[in-house]
Partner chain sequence: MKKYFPVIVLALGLLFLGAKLLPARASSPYDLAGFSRLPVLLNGRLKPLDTVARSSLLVFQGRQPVTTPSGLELTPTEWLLDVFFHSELADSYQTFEIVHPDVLALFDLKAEDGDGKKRFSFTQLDKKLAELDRQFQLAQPVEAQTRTTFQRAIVQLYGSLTAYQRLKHTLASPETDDFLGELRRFEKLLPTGVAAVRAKQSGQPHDTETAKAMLELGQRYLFMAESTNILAVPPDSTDAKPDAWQSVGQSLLGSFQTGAVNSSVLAYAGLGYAWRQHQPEQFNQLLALYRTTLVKPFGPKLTKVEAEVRFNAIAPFYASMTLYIAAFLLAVISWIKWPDELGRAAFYLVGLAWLVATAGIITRMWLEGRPPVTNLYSSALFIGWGSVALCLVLEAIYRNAIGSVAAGLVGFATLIIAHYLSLEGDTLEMMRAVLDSNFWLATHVVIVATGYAATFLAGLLAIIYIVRGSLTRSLDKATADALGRMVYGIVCFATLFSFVGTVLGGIWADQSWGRFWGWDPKENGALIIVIWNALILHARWGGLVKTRGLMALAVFGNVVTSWSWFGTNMLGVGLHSYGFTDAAFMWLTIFVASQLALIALALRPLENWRSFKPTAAPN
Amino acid sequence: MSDLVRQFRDFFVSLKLTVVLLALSILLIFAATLDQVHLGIWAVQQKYFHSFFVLWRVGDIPVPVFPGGYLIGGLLLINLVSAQVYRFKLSAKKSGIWLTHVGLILLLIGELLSGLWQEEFSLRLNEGETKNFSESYRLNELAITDTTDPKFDHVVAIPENLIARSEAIQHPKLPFRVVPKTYYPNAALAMRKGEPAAGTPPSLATAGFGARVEVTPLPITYQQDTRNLPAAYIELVAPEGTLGTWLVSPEVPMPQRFDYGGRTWKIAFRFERSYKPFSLTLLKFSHDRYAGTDIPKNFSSRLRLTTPDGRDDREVLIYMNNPLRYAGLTFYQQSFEGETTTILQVVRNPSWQLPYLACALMTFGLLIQFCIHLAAFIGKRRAARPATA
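Could we see that chain alone as a structure, in the form predicted on its own?
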């Protein structure tokens, strides 16, 4: 083995590296906890834990100032695997340590996969309403829908990050180009009353109701219980010329309609949707309170789950600590509005079983190692008794 390879091996196997990485993890968690007051939990996760470096902006230039969660976790994973291979030889006396380390390695891998794969959406249902899609908490999309066919809608969804680039988009299923003119990551809409106020951006809309609406840009919010409502002016350009410019925002409840090429279209800026191969119908929402108070005691949703092929058609009950697991998704009872509207949290996490397996292995490994040391201790005590006598 060459000296260079041996130096790399010794560096990653080193116990000093483990101590340094654990110290950096503590500092990262401490800084993220302090910054959570300003950014909120979702922004803190992206900035500190789901990144290789924590970035601070110096002017318009992002500067790395501290290792992020992916970098620290990745190095700690390599350190554990290297120590497992080179430092701890597999034997009966070390079996507990091996199982504990394998469990810790699985725990790190599970957190990495959860950060990469986990998706969270929200499903809001009124009593009697049926939906086959859920909506994102933070992401939005521009939806352009061909509604000519009365039996089926052809939807083209463009992610918000593409709209934010303000670059022309030509989708193969659209007979026109989508040209974002102006984009606001967070804005408030209000009907115009007379002349626009000083400092208010002029309306660029030439179609739809946008010319009558005043757009007020707002600072981006990071609070957990609020969300950003973006707005954008979108121009549609056909081969023969412009079709108009629309003001779109998730704050607008109804899509705007227009005709082109003998077809009927709708355009809307909406919360990003995730469609499912099944439907849920809210049959009954129950909201129990403690007697004589308005304090919620329990709330539950009785739903009907159906699939287009008819294989599944059954009723399910979702309440606190009793979610529905179906088709790789987990539906939790999250909140409610009024007496007839339920809000479900929809989570997709293919690696959700790894943390349970990791904790079981670590517990079993520590128990085995404790029993091995206990048996050795009892054996020494028994061997020492005849000598003492």
Second form
Amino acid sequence: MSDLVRQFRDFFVSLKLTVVLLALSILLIFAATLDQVHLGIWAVQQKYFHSFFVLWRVGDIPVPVFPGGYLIGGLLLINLVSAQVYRFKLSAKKSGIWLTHVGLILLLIGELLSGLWQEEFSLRLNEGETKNFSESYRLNELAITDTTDPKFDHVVAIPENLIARSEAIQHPKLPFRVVPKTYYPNAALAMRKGEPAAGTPPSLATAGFGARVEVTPLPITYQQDTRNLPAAYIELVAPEGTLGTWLVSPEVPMPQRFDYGGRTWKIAFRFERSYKPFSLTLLKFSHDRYAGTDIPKNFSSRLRLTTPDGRDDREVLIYMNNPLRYAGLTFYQQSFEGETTTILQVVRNPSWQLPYLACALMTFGLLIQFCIHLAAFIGKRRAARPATA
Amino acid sequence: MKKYFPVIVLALGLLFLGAKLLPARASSPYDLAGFSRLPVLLNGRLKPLDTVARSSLLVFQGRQPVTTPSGLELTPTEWLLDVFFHSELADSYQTFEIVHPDVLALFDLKAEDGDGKKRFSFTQLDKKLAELDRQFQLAQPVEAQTRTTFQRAIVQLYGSLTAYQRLKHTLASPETDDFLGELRRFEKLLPTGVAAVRAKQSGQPHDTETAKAMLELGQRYLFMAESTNILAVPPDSTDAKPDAWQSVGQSLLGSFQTGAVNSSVLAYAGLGYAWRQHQPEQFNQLLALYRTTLVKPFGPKLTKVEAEVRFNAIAPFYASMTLYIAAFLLAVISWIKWPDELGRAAFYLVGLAWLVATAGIITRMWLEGRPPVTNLYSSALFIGWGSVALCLVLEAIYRNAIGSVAAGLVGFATLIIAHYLSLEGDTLEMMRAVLDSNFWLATHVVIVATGYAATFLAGLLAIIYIVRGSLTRSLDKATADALGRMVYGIVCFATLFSFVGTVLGGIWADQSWGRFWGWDPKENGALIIVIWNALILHARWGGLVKTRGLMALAVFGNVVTSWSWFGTNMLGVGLHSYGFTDAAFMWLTIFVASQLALIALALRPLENWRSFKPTAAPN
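Having seen the form predicted on its own, I'd like the form predicted in complex with the partner chain now, please.
Below is the entire complex, every chain and molecule, led by the chain shown above.
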């Protein structure tokens, strides 16, 4: 082995590197915690943990100022694995450390995977309502639906980031082009009052409700409980000319209808949907408060779960600390509105079992190591006592 | 004599506790104890009026005793009786603490106008309530973390005055001198009155005077019902749901349907009459009668309510605090003189104080039907309890009084923190649905709190090492080595518990919210503690630090832990931000600064350490 390779190896095996990485990770987590006040939890995760470098904008240029979660975690992983390979012999005395480190490796991988794979949606149901889709917490989509056939809807859904680019979109299933004219990432809608004052420009919208509505752009919000509601003016252009310009926003979830080419269409900007091969009906939502207070005591949703093929048709009960796990998804009781509306959180995380395994290994490993130390300590004191007595 | 010293100290400690257990001698002709044991339903929990009185006063003025303008000392129960039944007197008691100069200016008050230069009466504030309301409406929309100190003071005072108004409308209407007489007239008037109102509403001929009187009373009782959240009227049958408790106002509104005034309402009105008319015998007779009607339907629940009154009176945590101070002093002196005798005496006192705290925590668990840690207040109690338990183990092994010194300090400090946290209100709160899981509260929260306790203890032992070693000559090599082993062992223990506790938190989060890890501030805080402990251990194993470095790192563990315990709550984001006091931020800053100073002290070269000067450094 050449000197260079050895030095390289020694660097990655060293405990010094471990200590430095641990210290860096503490600083990273601390800074991320403080930044949550301004950025909100999702943006913080992207900026600090799901990144190789934490970037600061100096003017328009992003400058890396600190190693990010991927870099620190990755180096820690290399450090751990190489220490495991080069430094530790597998022996009973070291078994605790072995288990702890293997568990930690799994934990780091698990966090990486859930960062990459985990998807979260929200499912909101009124009593009696049935849905076979859940909705994204952050993303929106422009849905253009051909509703001519009473049995089937043909839906073309265009993600928000394509709308934001403001370039014309030609989809093979649509007989017209979709031209986003103006896009606001966050906006408030209000009805225009009376006749517009002289000097105010007329609305860009020429069809649908848009002409009667005023759009006020808002700054993008990072607050945890509020979401950005974008708005856009969308022009539809057929080969023979424009069909009109519509104002669309998830703030007005009702689709706007129009006819073209002998078919009936609907257009809406809505929360991005994720369709499921089954549907859920809210049978009963119940919640109690402590007597004489507004403190919620418990809440639960009784639902009917059905699949189109009829294989599953049963009632399920979801409440705090008791989610439903079905078809790779987990449904949690997240919140509620009024007396009859439940809000469920739907999570897809294929690697959800990994942290359990990792933590079991680590806990077991630490316990073994602690007991080994304790036994040695007691043994030493036993041996020392007769000498001093 | 010297030989018996530890036993004598232990006997004195027991005597001190025994004195606390004896019921206080009644100095009033009224059966105040009996009144304080009456149950009401407030914030979802059946509690004695004693607790209502004490926690209200703690919120209003940060202390329990009340001094009247004529210089009389009132117990919390006497004060509450005046608020209930003699509110024009209670309005003149200076029970609202205001320290912010701008708030005082708002009321045209000077500090000198107040009792102790900071406590003011309702009468003094009454004239400017509209202005307070206006300021509150301005401050309220501002998010709690971004409020200025003035806005915070306004919101707090507004809360106190609202709570005071609720108390005043709980059992009687403060607008009449003779509520009992009014109720009697109301009951007599009910049959004809209801008929008259019905007739009036359907446009039939009716006695206008009666209808008018009836409607006025209805308005008054509606106002009472809307003005209080204290439910004092028990349901008629025991199998009724706990929600069936009513406020006096609600019950009186119900009388329009039932045609009769509830007997509990009348009993309270009668007590009020006797209290106002200074008729202790009548008061006591009526109270005894009313209590017997409660015993049959509410027997088992009353046991808890009455136990809570005893618990309040004994105040085990304050007793424990006194014993911790005594133990600390004895243990410190033992380093200079009589190491064996004083050391053992200190050990006994720590044991006694710990037993008292244990009894207190168990009583709270029984009262609440919950595991030990449910809110910030109980976490302070438990962290202190856990640290002292570890100290007792260390002291039993090493017998060098270090465990006792640490126990005295940490026991006292955590109980002081708990005292300040108790100023937020009743410390036995109901659990929000999100946190309502005894299994996870018992495992995750308890284990994490144990991890916090151990990390603090390691830091404290390190402080003892640094202070004794660098500022005194008392740290000999044997003790220094022993301290080194103690800190190392406790850090190992802390790593295990903080890790397991954090992991269990992750599993709980996965079970309830669908993510194992959400980078929530409190989760991050706990994770930082785990990583910091791991860092200490790896630095030690890698030979990057020796004993002195280990001590410096362990002291920084205090900073990390206090940040996780309190600092994260100050951010006010995330699911865990359940409690926070404003003054806490200043104290946290002071604490962190002091720890950094200690670390600086530890980092001085060993040649400058007084204990290690003559001989070569033991590393």
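Rigid core: the largest C-alpha set superposing within 1.5 Å between the two forms. Numbering follows the first chain given and starts at 1. Model, not experiment: these values are computed from the prediction.
Trainee: Given a core-based superposition, decide whether the C-alpha of P64 shifts by 2 Å or more between these two forms.
Mentor: Where the cores coincide, P64 still shows a C-alpha shift between these two forms that is 2 Å or more.
Trainee: So that I can tell if T341 moves, could you say whether its C-alpha shifts by at least 2 Å between these two forms after the core superposition?
Mentor: Superposed on the core, T341 moves its C-alpha less than 2 Å between these two forms.
Trainee: Given a superposition on the rigid core, I'd like a yes or no on whether S300 shifts its C-alpha by 2 Å or more between these two forms.
Mentor: No, its C-alpha moves less than 2 Å.
Trainee: Relative to the superposed core, what is the Cα shift for R9 between these two forms, in Å?
Mentor: Value for R9 between these two forms: 3.7 Å of C-alpha shift.
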